[in-house]
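First comes one chain, alone, set out as structure tokens in the form predicted on its own.
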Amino acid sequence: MNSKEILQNHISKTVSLTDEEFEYFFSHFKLQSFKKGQTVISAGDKVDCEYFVISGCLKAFFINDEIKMYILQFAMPTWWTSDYDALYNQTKATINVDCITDVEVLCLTNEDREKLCNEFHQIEHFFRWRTNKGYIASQKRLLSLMNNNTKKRYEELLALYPQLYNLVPKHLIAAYLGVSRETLSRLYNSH
């Protein structure tokens, strides 16, 4: 499938658009390609886009004052990513987004998203639904971090996203789980 078909398939799981409406919606996206290791958003940047992943995998992460990386999200095909605080509040980015693999994304500006939402109830409904799903996933992850030990969090991640384990280096999975690479190795080898 090409990028247009992938987005159309993704949207159609939530809302119905006529072909003409979808063509108009799609016309607001810009296809971009990034190479493995390339930065999409750096802390301190102005952020004016969110990205719909067509192929590849990105990571959204924060580096604290002690230079420790915390991964907030892996973004795989049909996932969306950005620094949403910076995007919606028009502040400087506090997180980074870069490419774990070569990546193709569709970029939608905040201005165009707002315009589309004002013009089409169905588009507004889609973005509200997507935001709600993202909030629920964040809440579940936070509760898991507060409630579960490393082994349980590792098992949850493996069950939800088994493809990550062939796609993402283990040190990044460890950073996502908030543990050392060595701790993850012990868990990984026990499966």
The other form holds:
Protein chains: 2
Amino acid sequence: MNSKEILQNHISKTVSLTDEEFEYFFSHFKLQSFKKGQTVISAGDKVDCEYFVISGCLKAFFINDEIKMYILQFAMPTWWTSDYDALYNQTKATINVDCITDVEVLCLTNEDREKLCNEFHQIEHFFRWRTNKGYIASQKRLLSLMNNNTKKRYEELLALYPQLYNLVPKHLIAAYLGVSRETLSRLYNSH
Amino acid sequence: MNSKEILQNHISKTVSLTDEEFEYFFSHFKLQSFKKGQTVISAGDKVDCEYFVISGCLKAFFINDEIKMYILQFAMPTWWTSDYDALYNQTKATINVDCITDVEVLCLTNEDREKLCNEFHQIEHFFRWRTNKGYIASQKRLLSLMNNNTKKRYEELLALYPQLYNLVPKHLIAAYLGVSRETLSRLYNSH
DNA sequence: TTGGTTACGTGATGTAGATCACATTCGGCT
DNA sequence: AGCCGAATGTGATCTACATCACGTAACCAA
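One more: the block was the form predicted on its own; return the form predicted in complex with a further copy of the same chain.
Entire complex below, previous chain first.
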């Protein structure tokens, strides 16, 4: 599947667009490739786009005091990622996004998204649902963080995304769970 | 201001509806009153509505093993609350919502929201933006939970919602911060 | 008024996980 | 191949916070 088909397939799960409508929608996206380790968004930058992942894996993360990293999201194919706070409120990025593997993404500017939402009710509907799902997932993670210990959160994460185990280094999984790499290492090596 | 004006004022910050449109929109809401301590949503129940707060304060919370309570949200006037996971996915509630004070809310059923979103592009736009803001706030809270210690989170919470300090008992603030009431007590009584 | 429930303070102790330190292994690069 | 930096494992120690236990004060409802 090429990037257009992947996006079309993704969108069609929520709304139905005619081929012409989708063609028009798709014309606003720009395909971009990044190498492993490359930076997509740096804290402090202006943020213009959101990114729909075609292939590879990215991380969206926050760095505290230049020392500790906390991962907000691993972005896998068909996921969307950006610094949404900065994007919607037109402020400087506070989080970073970079590539864990080689990556292909479709970029959509904030301006184009709003234009498309305005022009097509169905597209606005799609974006409402997408954000809804993100909101619900975020609430669940919040609860899990407060309610579960590290071990349970680790098992939860791997149950949800088994492919992560082989794809991303363990210190990044620790940074997602919000624990030190040492603690995570002890956790799955004990018993 | 009556409930209609409060809602109209709230909506108009994001979209502009004609008076007739708003009238039609408003006709789908039902005003409900609750007494302090009353339950609005119980875990296990079917969830039909979301709630727009007119007056008073509610809490949306999760109870683990019948023992520990974690508060996801304090809902103040002009805030929306529900178990959105259960509401959108038509599953049984996993969180509870009840009243910290006497409360007045406007209820909107899931069905009516979807109908309204479908009928009026502008209303869909409004709900997209509302969820957006919720998503961004939720991400920020996630980061704060991972990155900041209890004291900092406590100060952050009071800076954001000073009215909470006098409105809600401190053990509920502890349940929002994700710490024990003892720890919170020691925290603001030391030095 | 009184008795009971809820909120809150505070000491003593236990523990999950952070931090520091160092060893080992792996993976990419020349 | 051989080197270097990144990723990982593991012990020792430290610390924030939980938990348990108990006491006091505030707020009701009969």
